[in-house]
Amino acid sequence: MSTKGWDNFWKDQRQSFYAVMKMATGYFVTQLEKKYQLQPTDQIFDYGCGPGFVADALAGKHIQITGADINEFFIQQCRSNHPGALFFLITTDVATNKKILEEQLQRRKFDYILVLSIVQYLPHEKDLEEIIRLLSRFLQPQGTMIIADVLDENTSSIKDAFSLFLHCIRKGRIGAFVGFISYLLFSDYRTISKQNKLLHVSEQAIRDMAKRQELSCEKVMGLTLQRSRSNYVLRHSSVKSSV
């Protein structure tokens, strides 16, 4: 039996559920925007932006975007849409990952570093305590580090399916919800995913690695639109969160 990883899965893609997965990432910018209130001078680093639909959302607010993702398709895209932007690649692995980012970034710092729906794809509960050590250099001493979209314990795929389903139909957009649901049940991401479960982490484990960062940690309701999912907010420990 192959024993192909969500890296390997995500490298590869070219379109996947692409219509939901502009949808959401459309819903979790429109909550960004309202609950933070982002700033034309603010700098942004989307941490695995894979197409850059973040980037895409944020077009003409003169906002400036950073990307990085795994998938050179991916990259060249987000090149060719947003031209005056930096996107680079990105591996899987931490430490080659510290190297790129030191080069590509030059000691820049960012008001806002989104880590957006890569969790579930990590192999292991370390690996995304490594991307927040990495990242947290790259943090304006007033800047938030989101990490959004989080399956943990109290994570119902059914709930979070509803809450697309609802959205779909209010945007017209059932087709794509179709589409959705089609790709979860017949493509290789059914095959992958049951070699390759979905990584949960519980709040608590959250709230453990930000401390031993030194970073705050609060969790946030209503980013995503998988209702049933968790978004945390890591600052620096002299930016007090709300426990």
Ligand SMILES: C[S@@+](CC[C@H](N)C(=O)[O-])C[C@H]1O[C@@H](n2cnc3c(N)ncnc32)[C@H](O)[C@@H]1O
The other form holds:
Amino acid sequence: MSTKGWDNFWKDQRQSFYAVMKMATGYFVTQLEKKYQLQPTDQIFDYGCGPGFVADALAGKHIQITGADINEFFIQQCRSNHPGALFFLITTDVATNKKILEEQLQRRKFDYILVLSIVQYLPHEKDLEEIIRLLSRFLQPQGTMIIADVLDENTSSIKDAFSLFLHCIRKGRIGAFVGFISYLLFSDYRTISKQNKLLHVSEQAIRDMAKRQELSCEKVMGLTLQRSRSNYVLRHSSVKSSV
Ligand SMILES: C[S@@+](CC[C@H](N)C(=O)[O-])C[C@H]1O[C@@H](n2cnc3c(N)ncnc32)[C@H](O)[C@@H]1O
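Any chance you could show the form predicted together with the named molecule after that form predicted on its own?
Now the full complex is given, and it begins with the chain already shown.
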């Protein structure tokens, strides 16, 4: 496989660290439901949906989501697990994605747009700003965009590994943790992370991006398992938070 960047890494991914990713995503969905009391009528768009773990977790609550990802294998998996829902392939180029989203989503607007565990794999902050700009066009006037699991200057891999470890113990999934750590240490993930640092974005940078796009920005705690990462809720500026 290519070792050029995170985009190539993710396009080529199959099922390498599914166990831990599924657990972390499941945790996020539980927190999301608690905080926002999602309803089956809610329209949710998962940008960078991966193998569809958010969709899998919400299917039991009869909540169907729409998703997009750069990895064709993941999209095929989402389609086969959720045949009634719309999942489509996007690229790493936001201008191209604008056309794809307009074609696939038409004029749909979503109550929730999720960008979960994606930001660290983007090459530059400006890519995140372009993604936020693009996605805000598909957000309901009262809708909520969640940018979650963002690495910043307070992020510590040791603290993150520890919170993951505790969660795996609680769930009786210590094997998943060991598998994950071995994968990080001995796979192409390690090679790529040496060549491409994961993107860190500060709270101020996200607030500035939101402001430039007339979105409000609220930092929310506890949405993700890795406690030293940050989560943000963006809304159209005219909308007051009710949570
Ligand atoms: C850690 S996984 C998270 C998947 C899913 N959001 C979840 O939390 O279960 C990262 C995902 O980001 C996707 N991705 C990487 N770079 C991307 C980009 N530039 N635009 C959209 N998705 C991207 C990958 O294909 C992968 O599915």
